[in-house]
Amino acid sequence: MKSGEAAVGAFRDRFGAMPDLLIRSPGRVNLIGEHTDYNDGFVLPLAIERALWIALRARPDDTVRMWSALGDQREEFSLSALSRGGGWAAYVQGVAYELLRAGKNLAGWEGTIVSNIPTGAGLSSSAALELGVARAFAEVSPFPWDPVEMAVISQRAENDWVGMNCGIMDQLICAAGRADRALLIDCRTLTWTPALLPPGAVVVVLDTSTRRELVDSAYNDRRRSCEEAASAFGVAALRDLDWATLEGGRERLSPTVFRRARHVVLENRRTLDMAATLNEGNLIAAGELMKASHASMRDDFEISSPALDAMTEAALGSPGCYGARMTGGGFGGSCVALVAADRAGGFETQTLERYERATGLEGTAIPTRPTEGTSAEEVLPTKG
């Protein structure tokens, strides 16, 4: 079954009546740009295929009723007595209290929530959440659906009420994505321009069945580290840092600060250079950038894992791959490669199996298409 058909099957079971709206919020995939949303950069993610569903109705109240398939799980609160807790209810909650801190008069709403995305993979299942939430948010209640607030304001969420200090790039990627393209994503203007997928490649996302917390990770003192160094230079970010200034100032900064500057400063490049790579069709060019993205953040950045870099080397030394590299925060989860279409079958196989060998562990292949950002349907009487 389906995820949005077993969503409307658990309201019916749950409710005793069909829901009213299907709401459906992607996955993101990075094909190339990490750390550099929150230093104003660029990013070129994809939306991907995975996703959460809610299925939902209104209620004539303040209160929000849901259940949660990841581990049978419950949540009821009202909106008018918001109180910061933990597990996947704190998203719910902290993108709740941040509309009516944006002036957004909210209704209640009861629904199920159902997803396919791996949670801690690094495909932003925390993102999809949010959105899919403000996204519900807005259909029952008196405001229009704005991709890019919604993203600022889902941001804000996880950055204040979870505390994980992210950048932009998951929810707007999450709240905008367009179907075959990558978005190459500007961080401080909140622009984007499409990049089209080649017919020829295919995105495979690579889970290595590691996971990590990055609320817990040292993710934030990767942000604080940026911090510094945009502050050594006085520039507002690092997205205002060239290469030839930074390493002439090099002695302004740490051994370690000075490679975190590095990463990201180069990793910008990179990103642009990819997007027009990949809109010349020229994917060797591209799998080279994502090569050059792994390295930097394996020994500047310091975020890969011994699984991550295993999963790199299997899927560089397989079949059709043109190149391929860690996605997301980092410290595990998933990497992601891009690799000729006609040979995936036959990649996703050796990949995995040499995975395996190298450490034990049995990754997950995910191939997969850019689709659509969050968007919602009306649920009519014949389907569930």
Second form
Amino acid sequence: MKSGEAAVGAFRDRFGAMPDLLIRSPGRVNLIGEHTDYNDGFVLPLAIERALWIALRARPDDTVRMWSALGDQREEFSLSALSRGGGWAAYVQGVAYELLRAGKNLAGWEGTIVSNIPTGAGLSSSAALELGVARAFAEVSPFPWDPVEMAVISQRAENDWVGMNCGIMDQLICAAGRADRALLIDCRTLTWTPALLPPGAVVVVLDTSTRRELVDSAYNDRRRSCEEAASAFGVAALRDLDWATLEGGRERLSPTVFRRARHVVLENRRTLDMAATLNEGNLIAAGELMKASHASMRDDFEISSPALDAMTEAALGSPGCYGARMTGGGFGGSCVALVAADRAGGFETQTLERYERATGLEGTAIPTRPTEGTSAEEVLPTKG
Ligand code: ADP
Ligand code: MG
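Let's see the other form, the form predicted together with ligand ADP, since the form predicted alone is already up.
Whole complex next, starting from this chain.
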């Protein structure tokens, strides 16, 4: 709640009045199913307790004025003159542009943004910003909140305005997250089934404090390999390929492209299995799937890093850990661990100690249960 209160406080300081609305837009972590989304496959993310908050009120004109505590930055633009600038304004103007293109009538607003989602850590602060902004427009314009439509619009904004060729997962889980549940999302149909995280478990995000750099090219390269493999087998996407077919036809692919495809095909299988094991309450089996996923990303898809490997090993050696793996796009950022709730404190201390001993780096542990997706509440006037 702290960041929500901070957003309201910042609004009062800047605009001299109470805001009308407070929006919460969560970060996310993916339990399993990495680089499967743009292959029309399956992912199993959850919305986390860390979130981006926007305190706002509607404006009578078509101006959007925002201030973000991140870097103490202001942005202002007119809905009738959107322009492709850089920085965080690109996310916001991109969402506005795509909403307009989808036929929404937009009203202006002014607001303050405070977030406790670390940026670039693989927790998708960018999707939280996009969906938070989409929600702001939905409330003030107004138009109904359709999580799938808003996720697709936000994804387009990130693809076309920011130039990040991301899949749909981040935006969809941010828009549609459920308390206590991860969502098994089918990235082809954009439908999902909830998977209950057993009450005895917590998810611990382990930020390595390393950040990915210059990875757009690596990401695009992986995507190209996946497309190449799919077309070599005459399928629309790797989602349509099973392991027996891929293995049987491996000579159609270069060794590198074969390994990329193997990761995606087996990762899809693991993701489906993981949702089933969680629903059965089988945390041990779930942990094993996470370990296999990490090895596949390290050896076949080659998107891990020494820091991500060290953090995963540190977690697996600490008490209460069922399983751990790197999460997100790769090359830096965070790992995710599945941990017994009553042992989380000791797990975090030991994991970070081991990690520091191995790398000399200071990591951060963020324990969480799954939370609701982007939401809006009215701000009631306070007394005095
Ligand atoms: P990730 O989504 O993994 O956190 P990205 O590089 O995709 O990392 O997105 C981070 C970018 O999103 C930041 O550089 C900034 O432009 C924007 N952003 C995220 N949170 C905020 C915020 N609270 N205020 C302003 N911009 C933000
Ligand atoms: Mg992002």
